[in-house]
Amino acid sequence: MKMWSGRFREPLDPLFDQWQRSLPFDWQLLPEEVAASKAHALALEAAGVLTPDEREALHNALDLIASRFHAADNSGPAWVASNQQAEDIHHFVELQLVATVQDLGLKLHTGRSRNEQIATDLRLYVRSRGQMLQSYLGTWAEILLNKARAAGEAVMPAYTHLQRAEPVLIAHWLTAYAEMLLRDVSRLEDCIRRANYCPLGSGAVAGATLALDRSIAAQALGFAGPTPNSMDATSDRDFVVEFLQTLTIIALHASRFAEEITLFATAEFGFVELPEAFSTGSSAMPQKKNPDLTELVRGKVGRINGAAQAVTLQLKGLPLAYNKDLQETQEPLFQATIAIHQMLHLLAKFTHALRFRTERMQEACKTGFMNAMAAATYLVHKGVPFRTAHEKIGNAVRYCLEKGCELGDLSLEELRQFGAEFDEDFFAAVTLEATLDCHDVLGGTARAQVRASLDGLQERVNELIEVRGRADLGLNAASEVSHADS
């Protein structure tokens, strides 16, 4: 029997009935539904609707449902999703309660609506998955820092416009991505903070018809407080859009890393050795080792951003308050969350296994006039205005191109045709080490600055891991995420 069938005399069209059911995907919200139901039972007990014994019996029955869902044999999700009677996750839990505690299970729905239930479940989902993602981001950032420390003073070319620009420490390049990930953590914190208010007690649209103390459920679920407006609470999915937009930015950062690794793994660059455990071959060309992981990371961005765009369009123009359209926000949310969890888990393992060809990277830093900026800076220290210094070094570069050599290969006599300021100390100023160390400012690639940057980043990552924990990189972790969210 439907939860709403009293007013109806005709059965639903069978095809429509199956089409409109959300249990095939909202089964993923069972842990959140159980937690919210337990919190509502506490509020009902405080209001005198439930006796302490009734509340305890409901809590015990809800715990049994949760324990079966989390069974060690992983049968729980199928047990929920395959149910043919329940319309949605709320109906499923009610049916299980009735099977366990009979009519007492029906009493739990007193003073609440599915509109507030789904709004609460989704907020709990976004909060828990956002916190999990912070842990995954922290773990990947920690691996990037470990790689940066292991790289020491090894160098690589930095690029602008995909043209060689200046040499940087490999550590400097790696920590650039760590900075992106920590910004992603802060975006998730902001999103969770705004989502962390409890809709329970909002009713279907106008508020509960019982004098419930809404702070009881809010506190039981760890929310900052109750939502202030019932119409907004039951129809608000801003937090879903914001979460998906944050996932899009995380995916963009992952894709930028993946793109560079894909380029660096080509024979033309030859900067990295792809881990075989994360690469595939060609069915036609025996020599191939393809960067499938990084290519798929680039591809997943479209799916995740597509989820954000889909939910945005679903919300556009919706009148207050709840509309069935809101059901369509769930699948994009679940699918994008699964995709980003799996992506971050795999990228952390991939990065750990990645190997740099440091000799090749260093050789690439010795050609292409990558010390030209340092050469211009040398002239600035001699009192030459930068624009003039820029032109002098530009002329020297053109001369070297015609001669087929680098700036450091010119004789002092040759250099002085571009300016009398050149002296013997010029050659020490354009070595690879000097070129790095002339960028001795906060955030620069000078060796001392990068060491300090690493220490500061490590403190921030340690704080994150202390709060959120280190994500498990064991072989079972990816399957657990996939199983829990798929």
Contents of the next structure:
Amino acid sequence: MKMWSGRFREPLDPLFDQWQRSLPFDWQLLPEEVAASKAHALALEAAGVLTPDEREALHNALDLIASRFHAADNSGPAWVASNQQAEDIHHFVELQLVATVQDLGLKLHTGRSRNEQIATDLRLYVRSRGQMLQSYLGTWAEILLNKARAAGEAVMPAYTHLQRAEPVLIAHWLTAYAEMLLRDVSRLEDCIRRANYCPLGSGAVAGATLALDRSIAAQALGFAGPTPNSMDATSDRDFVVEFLQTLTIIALHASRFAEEITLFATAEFGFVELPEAFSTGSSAMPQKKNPDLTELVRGKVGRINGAAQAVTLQLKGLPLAYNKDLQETQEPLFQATIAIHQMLHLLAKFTHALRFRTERMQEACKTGFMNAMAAATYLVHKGVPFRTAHEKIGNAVRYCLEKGCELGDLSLEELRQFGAEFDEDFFAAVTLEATLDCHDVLGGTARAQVRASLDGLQERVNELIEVRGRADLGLNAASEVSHADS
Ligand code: ARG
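Hand over the structure of the form predicted in complex with arginine (ARG); the form predicted on its own is what we had up.
Every chain and every other molecule in the complex is listed next, the one we just looked at coming first.
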């Protein structure tokens, strides 16, 4: 029987009936629905609607439903999703309750509406998945830091306009991504902070028809407090949009990393060795090892951003308060969350297995005049204004291009054609080490600066992992050791 059949004389059109149901996707909210129902039962008990025994019987029955959902054989999701009777997850839980505690199950719906239930479930979902993703981001960042430490003082070219610019430490490049991931963690934190209010007690639109103490359910669910306005609470999905926009930014970061690795794995660059476990071959060309993982990561941004756009458009111009349109926000939310979860898990494992061809990266730093900035800085230290120094080194570079050599290969006589300021100490100022260390500024690639930045990042990542835990990537101890130095 429908939850609302009293007023109706005609049955639903069967196609429409199937089409309007949300159980085929909102089954994912079962844990949240059970938690919210238990919290509501506490509020009903305090209001004198349920006796302590009744409340306990309901809690036990709800726990039973949750444990069946989490059954070790993984049969839970299919058990819920395949139910043909229930319209949505709220109806499903009610039907299960009635099957175990009869009319007491129906009593739980006193003083509440599905409109506040779904709003509550979705906030709980965003909070728990947001926290889970924070743990994945922290775990991936930790792996990036491990790789950065293992790279030591190995160097690579940094690019601007995808042209060789200046040498940097590989660690400097890797920690750039760790910074992005920690920003993502804080974006999720912001989003969770605003979502962390409890709609329970908001009723269908105007507030519960019982004088419930709303702080009881809010507290039981770990929310910061009850939402202040029932019309807003039952129709607000801002937190879904914010969450999906945050996921979009995570996907953007992942895609930039993926693009660099894809590029660096080409024969032309040859900077990284793709792990076989995360690459595929070609059915036509026997020699191929393709970077499918990074390509798919790059491609996923489309659907993540698509989810954010879908929900944005669903909310546009929607009158207050609840409208069934809001049901449409669920699938993009679930799909994007699952996609990001899988992506972060794989990227962490992939990064762990990635090997850098440090000799090729180092070799690439030796040509292309990447010490030209350092050379100009040398002249600046001799009192030459930077603009003039730039011009003089530019002339020297042109001379080298014609001669087919690098700045450090020129003799002092040759250098002096471009400026009287050149001296013997020039050659020490344009070595690779000197070129790195002349960027001795906070956030720069001087070796001491990178070490300090790595220590600072490590502290932030450790704090995060302490709070959110380390994601279980299923890495075995052997691979932990064998990849430690790559
Ligand atoms: N499945 C619905 C949704 O996701 C639950 C709320 C239904 N409320 C209603 N008045 N029909 O939005």
